[in-house]
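Encoded as structure tokens, the following chain is the form predicted on its own, with no partner shown.
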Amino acid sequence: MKRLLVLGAGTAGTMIVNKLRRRLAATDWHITVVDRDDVHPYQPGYLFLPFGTYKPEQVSRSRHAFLPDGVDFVIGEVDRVDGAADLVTLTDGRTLAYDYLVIASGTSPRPDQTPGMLGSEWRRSIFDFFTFDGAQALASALKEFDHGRLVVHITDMPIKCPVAPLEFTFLADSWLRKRGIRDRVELVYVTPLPGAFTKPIASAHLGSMLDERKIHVESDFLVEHIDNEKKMLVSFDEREVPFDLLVTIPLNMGADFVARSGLGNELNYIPVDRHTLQSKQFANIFAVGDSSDIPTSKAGSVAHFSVEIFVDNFLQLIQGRPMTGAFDGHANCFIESGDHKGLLIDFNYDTEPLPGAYPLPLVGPMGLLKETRANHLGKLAFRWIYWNVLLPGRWMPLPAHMSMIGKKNPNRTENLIT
């Protein structure tokens, strides 16, 4: 009896288990899945939670509702690999041996490595939405916020879903105007990048957007320290951006256990081939989601479409064959933009997010790049789609490779490709 262990029940760690069920023979392997607990967040849900556009009871359930008979789920918190010998430890002490082994543990928030983020002003000026807790508690804030000066600001990618800042900050700007305060409150989005988003084209449209909303941009701004005397942003070149309200993202870094076994870099993320997700360190180690260094978006987009890849390469290499799937970084994100509109971004490592229609080209009906109602209700629907067909692991007729078809390169002379 073969036996594959994965590490994480979140998005990628559920997909690989529902699909490999059914076609890993249940008389031949044994599946293991191994996470801290029995909640499975849906983590695009915690944006809106501080605008009361969601429950607290909309964005979980279950883990173990999720998973197929015939896999185990085991709760316990993972305290080391040791790659060499096939083995992970729990920190409860129990081992769990294994022929291959998938790490699906994610990225998390650590507000704990910037000076300062922790400290007296936390919670109480200082706020994170990233969580559900931070959620929650930033929910209870921007109700008694009524002036001042209120900043959002992104501590260092990568980041779990990155234009995730951007919509907060649409959506507070939305708020506030529908409240009446919009002109009493300064809006400033505070960033390490150069503009508004990682890519040129994308970066330009939406720096335009936070233009028209009249929302100050500090860019290049990398935070040294927090002061919470003062209340300030405090960068490496000295800058200071003062604040009322803090709305941070903190720095984020895979789990601990993978520095603790030698298995990542020095944010916690494992180095992998970028198109097999396998480990450069460990043959039958694999790092699929937010754990692996692959130099796209950290997003669930992700996560799906390189489960995609992953699982047939896997059936692949078990039969002793070369593995022939590539994943190529395929990410799309909805953008909330506020005021009931949303945008749509597609892309991959080597092309940029383009304006154009997706998934079908001029119907769409999804615009690129466009501030549309039918992206705000298609983000809207992905809830449902999440619980009910990603997450089991069901078909979904999206391709997981990213297509030119529908784009349109503003910088270049040709029509859009059909």
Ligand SMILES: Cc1cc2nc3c(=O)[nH]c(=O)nc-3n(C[C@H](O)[C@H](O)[C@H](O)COP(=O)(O)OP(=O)(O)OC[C@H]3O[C@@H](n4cnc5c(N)ncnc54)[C@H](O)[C@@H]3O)c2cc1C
Contents of the next structure:
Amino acid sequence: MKRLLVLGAGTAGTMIVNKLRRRLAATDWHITVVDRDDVHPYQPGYLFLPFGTYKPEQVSRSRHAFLPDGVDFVIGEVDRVDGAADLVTLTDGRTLAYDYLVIASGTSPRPDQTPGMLGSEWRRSIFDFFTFDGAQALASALKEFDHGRLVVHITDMPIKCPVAPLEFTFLADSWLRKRGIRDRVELVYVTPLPGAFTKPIASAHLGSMLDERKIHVESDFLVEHIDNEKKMLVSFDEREVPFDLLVTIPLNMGADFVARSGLGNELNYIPVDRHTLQSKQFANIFAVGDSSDIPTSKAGSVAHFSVEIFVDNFLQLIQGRPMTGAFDGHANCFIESGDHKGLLIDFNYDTEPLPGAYPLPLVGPMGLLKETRANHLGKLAFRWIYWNVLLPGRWMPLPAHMSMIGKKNPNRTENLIT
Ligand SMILES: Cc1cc2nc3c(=O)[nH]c(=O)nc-3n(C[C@H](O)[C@H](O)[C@H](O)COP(=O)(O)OP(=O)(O)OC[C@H]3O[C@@H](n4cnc5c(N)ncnc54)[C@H](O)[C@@H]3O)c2cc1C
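Based on the form predicted on its own presented above, generate the structure block for the form predicted together with the ligand.
Time for the whole complex; same chain goes first.
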């Protein structure tokens, strides 16, 4: 009996065991997945909790409910992987041997990595929304907030869902307007990037949306510490950004067990081949989802598209054949922009987000880099799709590889619409 072990029953791990259980004979393959608890969060929903759009019970379900028969679910904390011995140890001393290992342990916010972030103002005037508790605490703080400086801040890249801080800022602007107090609030967006986003065309577009909303952007800002007494972000180049309410995205890091196992880079991300997701150290280890170092967004959509490629490759590998699938870094993210509108971006390793229509040329119905109501409805519909189609590993009518169909490159003379 061969053993496939998956670490992490989040977005990527759950899709993988669902898809592979159907395709690997139960008589030949034992599949086990490990996670620390039985609560599967819908993380994109955390964006909406502070504004009361979603209720807490709408953003989590039992992990068990999404794991198929024939998959062992082990609840426990991974302590380390011994890649040479093909063995995983849990913190309670249990061991799990494997023939193939998939690390799908994601990435987490680490407020402990910035001096002062967890100081006396944490959860008083300093909040995050990348965790359930943080988003809930922020919801209470926002209810009380009626004037002053609201600062949205990214500590460093990469972070999961790199557009989430922008979305929060747009939603805050709209929410303050609806409450009639926008003119009493100074809204500031503080980023380590030179502009609003990582890629130039989207950055220019999103930057002008911030300008239109009178949101001040403090760019190239690398926080050195947070002064809790003065309520101020202080950068390495000694710039100071005061706040009344700080909504920060702490440094994101891969799991600590990755570092303890000698498998990670300086942020605990696992170096892999960017097309096959195979570890550069061990041929029987793969890192899928946010846990790897691939140079694309850390996002559920990336987990989804890359799982499609990984599953086909894995079936080839275990039959002794070369892996022929090549993941292209495809990412597809809705960006809420407030007032029941949103944008969509679609890109990969080689192509930055471009304007146009998606998935069909001209008709869409989604607009790329364009604020539409259809995009907002798409974002809201995504929660249902996540629970009912993506996690169970059902077929989605979206190709894993990015397509140029419908995209228009403003820097080129011809439009790529066919
Ligand atoms: C606020 C917010 C908004 C987002 N919005 C979007 C969006 O609109 N679109 C989009 O595509 N993506 C979005 N994302 C990102 C998306 O949720 C993640 O990229 C996706 O969940 C990554 O999947 P994953 O399987 O790699 O990691 P996860 O789903 O995070 O799963 C990792 C799992 O590993 C487990 N684990 C980690 N360490 C251990 C250990 N030591 N022992 C046992 N178990 C362990 C964790 O408990 C977790 O269940 C958003 C994220 C946030 C926070």
